[in-house]
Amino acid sequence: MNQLLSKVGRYEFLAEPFHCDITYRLFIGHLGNHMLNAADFHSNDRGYGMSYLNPIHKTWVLSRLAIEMEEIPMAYDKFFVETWIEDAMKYFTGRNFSILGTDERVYGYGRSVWAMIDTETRQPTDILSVRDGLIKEYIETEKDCPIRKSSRVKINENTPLIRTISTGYSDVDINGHINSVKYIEHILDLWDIDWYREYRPQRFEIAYVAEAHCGDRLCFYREQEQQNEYNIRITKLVQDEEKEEVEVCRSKIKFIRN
C-alpha cells in the first residue's frame, strides 16, 4: 500500500462577494458547498472518492448534515475547512468539519452522515468492500467536533403547507437528482429577506430521506418548535391516479440576531 496522508484534510476557500447576502455573509448553501468540495477532495485525494467510485457504477451520498456557526466569513474573508472521518461502518460513514479562519480562530463546526450506493440500482452498498476497507485507515478519532449529532425532526401532520416549487436544470447534480445543497437553499428562501437583515441562521440540520428529480413538485411545510426555531419538511407530489407525496427530507433551523 502507498503510504497514506493525513487524516485531515484542509482546504483554502475564499467568500466571494456574489456569494454573500445582503449583510455581506457567505450564504450558508455556499458555505455548504464549499464543506462538500472538502469533503470530495479529501476522499479523492486518498482512493475512495467519486473519481474512483463512478467507474465502478458507485457513489457518495449525503444523508444528513449539521452546520453551526458561531460567525459566518464575510465577503473577501479567506478561510479554511477541515474535514476527517470520524467513523466508518458498513453503509455509513460519519464525517466532520471545522470552518478556521486564517487566523485559526473558528467559525464553526459541521458533521454528516454518508451512504454509498450502486449508481444502477440506487441502492445502498458496502462501504468497507471498496480497496479493502482503506477508509478504516484515515478514521480520527481525536480530532474535536465539539457541536452535537444531527436530531430526529419531529413534525406535526397539521404543519401547514408554506410553499410548492418546480425543480429543475440548476437543481440537479452530477449524481442526477436534486442536489443537496439546493435543498437548503430552497428550505432558506421560506422567509423573505427582511428576516435575514435582521437574523441569520445558528444551526442547519438536514435529513435526506427519498431523492427526488428533475421536475419533481417539492412541497414544504413548516412549524416553529420555539422561538427562532423551525421544523420544516419536504415532500414531492407523485402523479399517479390520485396525487400522492412522498416525503424527501426534514429539516431545522435555529436563527439568531445579526
Contents of the next structure:
There are 2 protein chains.
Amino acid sequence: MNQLLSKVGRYEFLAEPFHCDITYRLFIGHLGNHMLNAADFHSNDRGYGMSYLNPIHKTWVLSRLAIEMEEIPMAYDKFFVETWIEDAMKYFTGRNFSILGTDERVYGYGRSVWAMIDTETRQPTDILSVRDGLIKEYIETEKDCPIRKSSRVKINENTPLIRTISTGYSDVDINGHINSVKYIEHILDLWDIDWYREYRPQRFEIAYVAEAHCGDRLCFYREQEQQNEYNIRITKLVQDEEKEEVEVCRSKIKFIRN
Amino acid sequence: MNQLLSKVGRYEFLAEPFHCDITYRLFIGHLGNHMLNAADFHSNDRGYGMSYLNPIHKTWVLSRLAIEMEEIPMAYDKFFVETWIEDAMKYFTGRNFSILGTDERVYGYGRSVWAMIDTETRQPTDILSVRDGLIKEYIETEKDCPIRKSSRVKINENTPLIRTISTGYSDVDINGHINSVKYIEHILDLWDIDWYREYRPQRFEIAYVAEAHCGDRLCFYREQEQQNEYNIRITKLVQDEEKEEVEVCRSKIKFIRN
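Could the form predicted together with a further copy of the same chain be shown next, to go alongside the form predicted on its own?
Up next: the whole complex, starting with the chain shown before.
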C-alpha cells in the first residue's frame, strides 16, 4: 500500500457561485460536502476508503461533525481542505479538518467522528481489523485542531416542534439514506433569509443518531439556549407507519454577526 | 482582451459521490450546476462574464435550459463539460453544451438561452452593447449540438396541482432569487424514489418565466403527455400577499428505463 503518503491530505476546492448564499458566502452545507469529499479522497488514497470497503461489504458512517469558522470562503474563492486522522479505536475514529485560503490563512476547523458498519447486517464492525489496522499507520498527533470536540447536545423534553417536512428523491444518497449534508441544509432553513443578512453560523455541530429513508417525515424541534445559540432535535416519522417518532439527529448552532 | 482563447471551453468535473442518487448516477440538478459553472467560467475567461458585468450593473439571466443524456456520469466519474456560444442577438444568446467522458465518449448535450438584464431596473439590456459586441467574436458555428431546441411547453388549463412547498434560505442564490438548479431538484422530487430505481430523465427541459424569492410558496402542476413524458408548471404565491398565482417556470421531462 501507499506507505509513503503523508498523514495529512490537502485538497483544493472552489466556492462555486451557485453554492453561495445572499451574502456571497459559501453555504455551510456545501462546505460540509467538501469536507466529506476530502475525507473520502484521503481515505481512498490511503487504502481504507469506500472504494476498498464497499466490495468487502463495509462502509464508513459519519457519526458526528463539528465545523467552526472564523471566516467563510466567498464566491469564487479557492480554498484548501486539509484532513487527517486524530485517533482510531475499535469502533470509532476521529478525523479533523482545517480550512485554509490559498494564502494559507485559516478560515476554520472541523472535527468528525466516524464508525464503520457492515453493509449487510448494518452493525458496527471493527475498524482496526481492516488491513491489519492500516489506519493506525496514518494517525497524526502533531497537528493541532484548536476547536472543542462535539459534546452530547442536551435538549429539553418540551422543546417546541417548529417544522415538519417530507423527504424526497433529492434528499437521498447512494445508500438510500437521507444525505448527511441535506440535514445541514434543512436545519439552516429553520431561520429565514433576513436572519442570514445579519448572522452566520460560527459553530455548527451535528450528531447523527439514526438513519432516515426517503419518504420519512422529519420533525424539527428547536430551543434557544443562549443568545444566538440554538439546540435542534430531528425525529422521523417512518412512512406508512406514523406512530412513533424516532430521533435521527441532534444539532447545536452558534451564530455571530456578519 | 483574451482574443486568443478558443471558442469552445472545456472544463473537467467530478461526479462527487454525495451528488449521486440511489442508482449511483449524478443527480441532474448537480449536472445542471456544473453546466452553469462551465458557462460562468467560459464567459468570465472571455471577458463577458459576471465578473465583468456585475460592476457595471448587468448580469446574465438563464431563460431556458435543455439537457439530453444518453448516459449519466456515475459516482467518481470524471467528465468534461464543453460549452460554446451558438448565436448572439440583441436580447438573447444561445449557449450549447456537450458532456463527455475522459475517454471522449458522449454522455449527452445541452442547450440554453440567456438574456442580460440591468441589475438596477431588472429590465433586459442589449447584449451586443457590451464591449462592442465582443461576444460575437466567439460565436461557434461549426460544432454540432444534435438535440432539439426547447420549445414552448404547452400545458392544459386544468392540469392538477400536485404539491406546494415553501422556499427557504438554501433555495436562494447570491442575487436573492430562487436558484435555477433548485427548481430542477424540486421538479424531480415530484417522483418518488421507487420511480428512479426504474427510470431516469432522458431529456429535461425548463423555461424560467419569472423570478421567485425566498419565502414565496411554489405550486407544482403536473400532467402526463405521453408514456413517460410529463409537463410541469410552477407558480408562486408571493409571501404575505397570497392572492394571485404567478407562473415562474415550465418544464418538460422525458424518462427512459435505467
